[in-house]
Structure formats: structure tokens, C-alpha cells
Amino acid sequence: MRNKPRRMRRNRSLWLFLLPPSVGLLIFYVVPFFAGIYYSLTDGSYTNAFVGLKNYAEIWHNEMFLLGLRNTMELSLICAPLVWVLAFVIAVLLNRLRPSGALLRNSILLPYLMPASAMLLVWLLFFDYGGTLNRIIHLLGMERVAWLSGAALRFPVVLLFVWKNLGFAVILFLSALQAVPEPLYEYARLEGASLARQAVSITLPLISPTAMLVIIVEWISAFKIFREVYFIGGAYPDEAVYTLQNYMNNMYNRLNYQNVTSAAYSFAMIVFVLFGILFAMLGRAQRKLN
């Protein structure tokens, strides 16, 4: 009984520490979230009349919204798996080089730490029509490519995303790989298992939580590729890289908050469904392994 008042005082002190961040979370996240739902169901007039799902029906018949949604999904399905595969392969190789691979492990994280504006300037110079890449192409006897316009813009955008996000994914994989017992690999090598067989049968099953974390982190990052597209292609880039964020940014500049919120919540529902499917697939795979 004597410990009960002491425990109650401790709980009260914990609530005092939790109160400031909870208030900030409520003001800056919870309230705007529900306010956005309200805006998406009104007509945007001075009376903010309730119109139900009319705004959602309008955006789903809007060609630019559908174009941005399709491009966003396509770019994310290209970028996230590409980073995942490259990061896993590089992490496996670096894990075999330890401790001699310390310099490579540290240097591969540099692009992730660099300011985005500096990286984008380097990218513009490298992919310019008279830039380094086109000079190399010209020396090889091929025609120069206008990388920063038209459908070719997808290549520098995807490459920039991979270059910037690869290092962080490699570090996550490395931290998981270093926890895998080395005797398992020694036994597999004695049995004649190849590197690919070891990766599929030993490495991936044991690091599956980290592998899932990496694909989620990179997929979320791929959904936010708008910054790179906007800096290179502007507010109205080529149709090949016109993303959903371009559409919402343009609607926001026109003060069309109803379209912005309707597009945002529509996209959020799609993301929730996709991640639900991804978690279900992972759970089924883990049950099979067990």
C-alpha cells in the first residue's frame, strides 16, 4: 500500500512531461487532419456548404489528377524496389569486407547527408545538354540527349532518388546483417551453397523485419519525390514526371483547398490499402518460414 501513492506521484510526473508534446501533436496534426476532411466535403464558398463526396467525384474525373496519381505510383514502384535491391546487394558485399570496408560504409552515406539544393545543382550541371554526361556520350560517337526535358527527365529523377537514399538503406541492412550468426554461413559454404542461395535461405529470412522497414521507408520517400521533380522540371513539368504533388501544389496556389484535401485523402486511402496488402504478404511469408 505504501508504494501506491509513490506510483501515483510518478504517473502524474510522467503526464506532465507528456503534456507539451501531446498538445503540439493535437494542434499541428490531429486538428488539421480533421479540418482537412471537413474542407474536402465543402464547396469552398464563403458559407462552406456541405457537398458530400462531390469534390472526390470531380478529382477522380480530372485528367491532371489521374496523370499525377499514375506517375507517382509508377515512380514509387520503380524507385523503392530499385533502392531495396541495390542496398541489399551492397550491404552484403560490405558486410564481407569488414573491417576493411569502413571507409566505403561511411562514404556511401554522404549523399543522404548532403543538402538537397546542392545535390540538385550538381545534377542539373551533370545532365545539362552540354553537361558531363552528354560530353561522354558525344565522345562515344552517339547523339546527345536532352535529359532535362520530355520523357527522358525520368532517368535523372530516378537516379537522383537512388543516389540520395541508397546510403541510408545500406546502413539499415548492414546493422541487421551484422546480427546474423556467422556459423550459419560457414555451414552453408561447407554444404556448397552459393552466395545467392545463402542470401535467399539464410540472410533474407533472418533480416525480414529490417527488409520490411527498408521497403516502407523507401516507398514513403518515393511518394515525396516531388521536390526533385519540381526543382528540375518546375510547377508544370513534362507529363512523364508530372506527379500528384505537382497537382496539389498547383491547386494550393489557386487557393482550391477542396481539391487539395480531396486529392490528399484519396491518395492516403490508396497508400493505406497498399501497405495493408504489403503487411499481409509479409505475415504470410513469415508464417510459411515458421
Second form
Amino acid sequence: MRNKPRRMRRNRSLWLFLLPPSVGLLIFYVVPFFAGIYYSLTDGSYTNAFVGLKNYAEIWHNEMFLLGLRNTMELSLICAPLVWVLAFVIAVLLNRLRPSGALLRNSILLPYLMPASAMLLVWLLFFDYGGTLNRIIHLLGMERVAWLSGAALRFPVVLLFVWKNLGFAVILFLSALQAVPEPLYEYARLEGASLARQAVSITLPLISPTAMLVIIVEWISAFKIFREVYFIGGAYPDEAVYTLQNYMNNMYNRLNYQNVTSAAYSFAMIVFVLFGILFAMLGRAQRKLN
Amino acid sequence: MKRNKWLLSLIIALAALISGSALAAGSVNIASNEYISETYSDYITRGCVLGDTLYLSGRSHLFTYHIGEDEVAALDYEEPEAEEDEFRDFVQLFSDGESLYMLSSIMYSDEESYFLDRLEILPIELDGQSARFGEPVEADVSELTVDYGDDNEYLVQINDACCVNGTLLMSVYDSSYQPAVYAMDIESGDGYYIDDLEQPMGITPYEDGQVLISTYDYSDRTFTFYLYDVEEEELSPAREPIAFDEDKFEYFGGMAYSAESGRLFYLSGGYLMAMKDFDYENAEPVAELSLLYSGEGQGGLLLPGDYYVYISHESTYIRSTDPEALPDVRLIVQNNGMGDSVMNAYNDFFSAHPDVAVVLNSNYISPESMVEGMMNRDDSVDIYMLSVSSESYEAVFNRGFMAELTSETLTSAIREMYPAIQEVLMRDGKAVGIPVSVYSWMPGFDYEGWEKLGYAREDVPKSWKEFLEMLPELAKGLPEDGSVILFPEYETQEAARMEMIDAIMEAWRMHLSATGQEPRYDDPQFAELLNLAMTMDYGALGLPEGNDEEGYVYSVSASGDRIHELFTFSTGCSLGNFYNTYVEPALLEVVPGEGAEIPLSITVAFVNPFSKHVDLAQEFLETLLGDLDDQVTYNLSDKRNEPVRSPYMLEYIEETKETLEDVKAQLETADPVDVPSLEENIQSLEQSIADMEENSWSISPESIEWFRAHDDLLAVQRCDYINAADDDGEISDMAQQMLDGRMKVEDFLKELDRRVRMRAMEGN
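Could the form predicted together with the partner chain be given as well, to go with the form predicted on its own?
Whole complex next, starting from this chain.
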């Protein structure tokens, strides 16, 4: 009882401290979130009539929305696991090189820090029809490829994504690997465990939370592939790289906010379900490993 | 005590009401040039204030005006005599605070050129209903002449002028076409340019023998106000520079400083603004004043009581600067820029509704801002004017962001318009907008030229394919005397290729739109046309590689007749726009047998459905509809069919006839040695009059006949998928690659088709 006034004072102070960020969160996240839902349920006309799920039905029957959605899912299924696997392998190798691998460790983060637009220009030159890659291909006796047009554009897009995001994933894996106690590996070696067995029985279980984090972060990043596609292919790139972001961007430019919000919330639901499944699967896998 | 308080309140209220209405009554639009030219055969050029009188100068009259009057009063004057071959112009009326003066230029013309002979400062002596010019003071013109590249010499352009302490200060464009301020002593005529002034914009008298000058720095985009002491010839800044406001697009036009109230007035976004002590951040609107070309009139005059005066081409505007007198009801019209019709409507509406402030705001508003504003139920703008082919119009039309027009005047007028035009003005059977401009441009043929080559009208090509395939043969059959050529003389090979591609693409797009087809560009017929245009040997058609460095000069053929240009890429096609009397629209089909279209570009005015003054806005549209000029109304329906002569041409014909009479009178008393040249002059004048009378049509009978016979081909240009899909300019880049030969026509069309198809599949 004696502590009640103090607890009340502490609670009040707590709420006062929380108030500014809460207001910010409310104004810049919560309100726009619900406003977006409202937009997606109206027809955007002068009368702004409530149309229920009509907008959603329309976009789910729209070929371009479905094309964008399919391409986004495909690209993310290629890019995220690719980054995950490469980052893990590189992190394991770098972990063995410490401390002499410090320069390499720092360098691998550079692409992540560089401004994307500037790097895109370099990549455009590299993949140009007369660029470095095609010259190498030509030297090897093969036909040049128009990397920057048509379906072939997928290759530079994936490569660019991997190049840019690999470093951050490596750092995450590296920090997790460095936290694994070395004696565990010593005991395993003494017991005659192979490298692969060590990886499966020691490394993966201990770094699984980080591994989960990396796949989630990379998958979310892969969902947002757009800048590279737009910079190279414009608002209407080849159908093989036309993403959901292209669709939403074009709808936004045409001031069709109903379609933008309907597409965005549809995708959000898909991602929500997917990640729910992913978390369930990863959780089960972790328990098995443990 | 209570009763006294009540009485006092009543008296104060009555006083406010009376003073307010009196001040508001001072705001007028007077002395419109239309009124002056009809009543006095004159037009207003400049003005100044002396005492409580506003003086306005015309060619042969001085007009006076006092606050509270409805009209101007005219004073006659006799123009000072000029020598033969001299031409006098009244450049600037000004006052030194005690007397009136006129700055007058005298141009001299010899056989070879035309140049400024002298500049005179003429004192004006007023005598009742007349005025008389006194003895002139000749000004030094050595720094006031400019050559515009035609070997003639002119007086520099004078934008604004004011007189302080016996010095006339003028903002001009100097001989290097740069803005500058010239100071001239009105007693001696000597003058000099003020140094250290970068890009002066406006000028107005200040206090204590000083002049306020505004300048603009293009590099850091700031305005600076300077005070120039006329006696000391010293310049000093009046305040810190002001950054250019992109949204308001303010450039402090029409500046006027009131020593009476310490306020600086200037025009901005349809308002007259006032700032005190150069406190720009707290400037307030004190009156509405919308101008079409606010940089070309003479602003910055003040009558006693701080009545602001602006003299523009259309009218002279007087505004009370009491902020209390600014009407509470304001009608905001966005993106006007639609010429005389809107200004006439503005003036007429002002006269009929002095309690309403109509603000014409021509500052650009992006489509995104406009539609987002409407989606947020923004009522800040009452009337919008948009081109039908713009994305903005498409966006608001599809969403229904246009108030239904319930006015019988408007709806009945719309019902009488051509069906193609009604389509863009009606939504779900309801009228939503009125057209405020209509014009049409398309390729044209000179049928007389075709006849000279032996082609009857029915033999002239009817399709693009036929025309393109015929060109090489036509080139071989051109007469040697050069009386018939294929294209206008100024065309070059590259320019012709580009224009040909453009014309074919425009025709194709229009055809698809008019026939309700889905946009498609990867079409074999279309590709064939473009390939023909791309692979044509334009050199073999007689076109030069590049232009003559001396520029294009109209020429005649060896026989002395005009040269017939068989094909013109673009000629006016709508009524009032048929400016080339020898060329008729070509009406070439892109798909043989499917007909051609006459493309119409239309701008529509509509009411914001969220406006608080929907009925008032409709009244403005009614006024606007009534003030639309012939160039618009004749194209809207087939109701008006009387030919119209150009009033300017008629005036010029009358002047030429007067000159002819003068020359004939001279002939009667001329020396025998002068008779041949006078007779030649008379013959030339008579021929000029005959030519002018033949070509004085603003809307000719022939053009009416042609247009009415083809009005079933009218098609309005709507929002184009190509423009919409070319946000990043990629399509334009590809088109250039195709023109440069770096991309095949088929590849270009395939890529274009892909983009347009994807855009169409995305939906609206």
C-alpha cells in the first residue's frame, strides 16, 4: 500500500516518456495504416462510395497485378535463399581467417553502404551490350547477350541484389559464429566428428536464431526489389521483371490510390501468411536441432 | 448609458458600412481598350498620376479619370508636326509632380532602313478639354538604340518609368537586350545607365528623392530591393534578399510604393499584395487583380487614398487597397491562361458582381496536387481549366470530380455542340464542363500546286501510303521554274523525316482513339508507313541537308508568282485558325478505306464539386461562355456560319486607304519629276488594299464551307497512352534512336506496343 503512490508516479512517468513516440507511431503508422484500408474499400470518386472488397476483386482479376505478384515471389525465392547460403559459407570461411580477415570483413560490407543509384550506373556499364561482361563472353567464343533488355534482365537484377545484400548477411552470420564457444568444436573433433557433422550438430543449432533473422531480412528485402528494375527497365520493363512494385508505382503515378492500397494490403496478407508458415517451420526445425 | 452605447455602436457600424462601400466602390475596371477603340478610335498605351487625376495616353487623345467616376473623359491634342518619312510614337507619359510630359520617339525611314532619329521630351499644357504640346527637349539617344538584327535601329524597349526630382528613370532592355535602368534629366535630356544593378525587374518612386528598384539574381534565385538616391546617385539594399517562392511564383510585378501608408504593393497570384516595411513574410492581400500578361502592362501607379492603378493591354484597373474592402466571397479560377476570353469574362463578371473577387491564378498546379486536393475535399479552387488530352483531366473525369452544371444557359449550349465535343463535356448524361479553347492542326495540301502538276482534286492521294509512294515520282515531275515544290522551303532533310514520322504517328494515334480501338502499334500497316517515311530519300525530293545560315527568306518563283508548297506538315484546321489561305487540310487516311480524322484540342473549364460557391462558379462560366471569341464558338457547333473579318485587318485597310487618298492628293500638285514614283506608289497601295481585302478574313466563307462539310470527321484528342506511359522519357529516347537509325522501326514499334499494352492492361 505504501508503494502504491510511488508505483503510480512511476507509471505516470513511464507513460509520459512513452507518449511522444506513441503519438508519432499513431500519426505516422497507425493512422496511415487504417486510412489505407479505408482507401482500399472506397471507389475514390467524388462520392467516395463504400464498395467493400470490389477493389480487391478487381485487382485479383487484373493480369498485370498477378504478373507483378508472380515475378516478385519468384525473384524473392531466388534471391533470399541465394544470399542466405552464400552469406553462411563466406561467414564460415571468414570466421576461420580471423583476425587476419579483418580487411576482407570490412570490405564485404561496402556494397551495402554504397548509394544504389551510383552503383547502378556502374552495373549498367558492366552489363551493357558492349560492356565488360559481354566482352569476356565474346572472348570465350560465345554470343553476346542483351542483359539489360528482355527476360535476361533478371540475371543482373538478381546479381545486383546478391552483391548489395550479401555483406550485411555475412556480418550477421559472422557475429553469430563468433559467439559459438570454441571448446564445443574441440570436443567434437576429439570425438571424431566431421566438419559437416559439426556444422549440423553444433553450428546450426547455436546460430539458428540469427539464421532465421537473415532469411527474414533478406526475404523482405527481396520483396522490395524495384529500384534496379525501374532504373534499368523503366516503368514498363520486360514482363519477366515487372514486379508488384512496378504495378503499385504506376497506379500511384496515375493517382489510382484505390488500386495501390488494395495491392499493398493484398500483398501484406500474403506475406503475413507466408511468414507465419515460415516461422512455424523454422521453429519446428530449431526444436529438432536442439 | 445603455441607450447611448447602442446609438454609438449603430453610428460606428453605419460609418464602417458607408466607408467600406465607398472604398469598395473605388475598385473598378475602366477604360477597356475595346471601349476606347470603339468610342474614340484610339487605344491606351501608358499613363501617370498628377495630383488626384489619372492621365492615360492614347495615340491622339489624353484621357483623365478621377476616383468615383465610371468612365474616362477624353482630351484632344494635336500631334506635333513631323517631317516627311518621319514617324512619331508616343512612348511614355510621365509627371514630375507638377506637370505632365510625353516621351516621344521619332523614327526616320529611308529606302534602306529604319532608325531612331531623335527622342523628345514634350511638356504638355492642359487647357480645359484640350491639351497642347510645348517646346520639346531633345534627349541623348546614343545609349538608347538597339538593332534586332534586321539592320534597322529602334528605341530600346521601355517597360516602366517614373520621374523623381526631375529625373526620369526607366527600366529598359538595353542594346544588349539586358534589363537595365536608365536615368534621364528631363531638362537637359542627358542620361546614364545605373551601374551595379543586376537584372532589374521593377521600379517605383520611394521617399526622400529615392527610387525603389527590385532585382532578381538568377544564380541563387533571390530578389533584392535597392534604394537609389537620385541626387547622390547612390545605391543601397533596402533589406535582405528574398528567396524566389516556387509555389507562389512571385516576381513582384506591378510594384508601387505608397509614402502615404508606407506600404509596397505588388501583384501575385491574382491578388494585389501589400507589405509594410519590407516585411515580405507578413505581406497580405488587399485586393484581387488578375492579369493575363502581367509583365507587359504598366503597373505601379497610385492615386490619392492609396488606390492602385494597373494599365494592361485589355483594360485599366483601379483597386482600393483597403484590406477591409476585399470581398469576402472569392472565386478562384486555376490555370487560366486561356487568352482574351477569360479576361473579358473576368472584366464582365467584375462589373456585374462587384461584391465578388475573381482571382485568376495561372501558377502551375501539378496533376497530382490537383487530384490529391480533390480527394481531400479541397475547396480552395472553384474553377479549373484543363486540356482534355491531359492526364489530369482523365483522372478527374473518370472519378467524377466535376460538378454537374445545372444552369440552363450552359446545358442548352452544350446540347447544341458537336457530338464529339459533347462526349468530353458530359458524364453519365450530365454536363460537367464548357470548352474555353478549341483548335486543330494537321498536315495540308496546296491543291493549286497539285493542279499545276496535272492532278485533279480526286487524283490527289487520299492515304498516307499513297502519298509516300507517290513522292519520288512527284519530285521528278516538278517544274524547273521552281513554282511548285514538295515541302516548304525552310524544311531540311532531317527535319522533314522527323516531322513525317510525327505526323504519321499522330494520325495513327488519333485514328485508334477516334475509332474506339485498343491502342496497338506493332501493326504491319503502321510499320509499313513508318518504314516508308524513314527510308525516303529526302535529298532526292529536293530538300537541303541544312538551313541557309542567313535564315529562311520567302521567295517567289522565276515567273514571279508565289511558290506552291504541295505538302505542309502542319496547318491550322479549325475555324479562325485557317491562317494559311493557300493550304487545305490533307485528310490522309492511315488505313485506306477507314477514313481520316480532324483532331481537336480542347481545353475545358469545370467547377470543383467541393467548391463553396458552385452556383456562383456556374454564373462565371455563363459569363465566360458568352465571352468566348469566334475562334472557339465557330468550332463548337454548326450554328454560326457568317464569315468574320479581322478587325485589325479592317483597321489597317482603312489606314491604307487614308494613305492612298493622301498620295492621290499629292499627285494632283506634284512636280512632273515626282509623278512616276507617286503613280507607282498608288498602284502598290491599291494592290495592297486588294490583297488585304481578299485576305482579311478571320473566318473566311471558304473555311466555313470546308469545315461544315467535314464536321463528321471531328475527333477530340484524349489522354494518350504514349504520353502517359512515357513518364521517364524512354519512349522519346527510343523514337530518337529510330530516327537516328540505331533502332529498327519494327523493334521500336514492338517496344512501344509492349509498353502501351501493359499500361492498358493495368487499367485506369
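Computed from a prediction, not measured in an experiment: that's the story for all the values here. Here the rigid core means the biggest group of C-alpha atoms that line up within 1.5 Å when the two forms are laid on top of each other. Residue numbers count along the first chain shown, from 1.
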item: Rigid-core frame, C-alpha of residue 20, shift of 2 angstroms or more between these two forms; value: yes
